[in-house]
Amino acid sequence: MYSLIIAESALELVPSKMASHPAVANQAKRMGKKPQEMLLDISYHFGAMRGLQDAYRRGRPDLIHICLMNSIYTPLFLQGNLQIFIHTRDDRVIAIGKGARLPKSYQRFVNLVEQLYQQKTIVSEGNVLLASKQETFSDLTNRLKPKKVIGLSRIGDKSSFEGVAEALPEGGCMVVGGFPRGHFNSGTVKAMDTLLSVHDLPLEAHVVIARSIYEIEETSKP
């Protein structure tokens, strides 16, 4: 079993200090929700996010959605050989249920995650789709006890997708950033065994995930 952690993800509810901003309040009224029950989304809340600390790394649930679409429909996950976790910037960990089928529609995905923030667990036909808890990145890796934790970043040691697959043993954990810009925080890096760069270009997280999973599948073939 391999593990994938999408770390420091730009996934969070609207902060309380933004709740009264017109961009947020108007959207909440349209959706029939309270402002702080909605996911922060820069596509809708750009004006309200001005002055927000680390705004350039926040409000990107679409990024997390596409990362999941590029991982949960792979043979590695469908055959039960990959477990996936979303670690958010505010230290919430969302576990993706075994064999979970998540909405391909972005808006349905948003609604599901907003529901998760209220209920902590989403169950469908007796199976857990998503489960959420407060947990730091280091606490998560300590709980998983992977054989090796490999983070992927442009500032890591030069490698390749094939090199990552060869370096990651079965029972290992691959970590990809769930933020649009920047690098992992120092505390996250400290919980890793190594940090590798797979390409000279600044590739999108979902591309890194899809290409890495493919190479892991090829390397782990009997």
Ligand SMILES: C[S@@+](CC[C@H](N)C(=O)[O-])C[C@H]1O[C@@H](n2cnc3c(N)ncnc32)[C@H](O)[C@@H]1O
The other form holds:
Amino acid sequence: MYSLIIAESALELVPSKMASHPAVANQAKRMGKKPQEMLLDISYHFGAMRGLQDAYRRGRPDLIHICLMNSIYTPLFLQGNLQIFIHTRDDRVIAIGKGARLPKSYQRFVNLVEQLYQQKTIVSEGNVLLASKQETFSDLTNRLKPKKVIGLSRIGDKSSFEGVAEALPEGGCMVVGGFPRGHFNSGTVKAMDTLLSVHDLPLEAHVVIARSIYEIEETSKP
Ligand SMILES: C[S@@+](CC[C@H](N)C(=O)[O-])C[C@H]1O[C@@H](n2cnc3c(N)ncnc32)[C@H](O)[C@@H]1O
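Let's compare: the form predicted on its own is above, so bring in the form predicted in complex with the named molecule.
Then the entire complex follows, led off by the chain already shown.
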């Protein structure tokens, strides 16, 4: 079994101090939701996010949706050889259930995650689809005890997609950033064994995930 952690993800609820901003309040009214029960989304809340600390790294549930779409429909996941966790910037960990099928519609995905924030677990047809709890990145890696934790970053040691797959043993964990800009925090890097770069270009997380998973599948073929 391999693990994938999408770390420091730009996924969180609207902060309480933003709840009364007109852009947030109007959207909440339109959607029939409470402002603080909605996901922060820079596409809708750009004005309201002005002045929010690290705003450029926050409010991107779309990135997480695309990353999940590129990982949960891969043979590695479908065959039960990959477990996936979303670690958020506010230290929440969402475990993706074994064989989980998540909505391809972005709005349905958002609704599901908002429901998860209320209920902590989403069960579908008797199977846990999503489960969430408060946990730091290092507590998660301590709990999983992977054989090796490989972080992927453009500023890591020069490698390649094939190189990552070769360096990752069965039982190992790959970590990709779930944020739009910037690099991993030092605390996250400290919990990794190594940091590798797969390309000179800064790539989208979903491209890095899909290609790395493909190479892991190829490398682990009997
Ligand atoms: C949109 S990027 C974040 C931007 C960041 N400036 C960067 O270049 O890594 C999201 C994630 O994709 C992965 N990533 C992007 N480009 C990469 C590269 N050239 N090599 C390895 N990982 C990369 C990293 O895990 C990164 O945290």
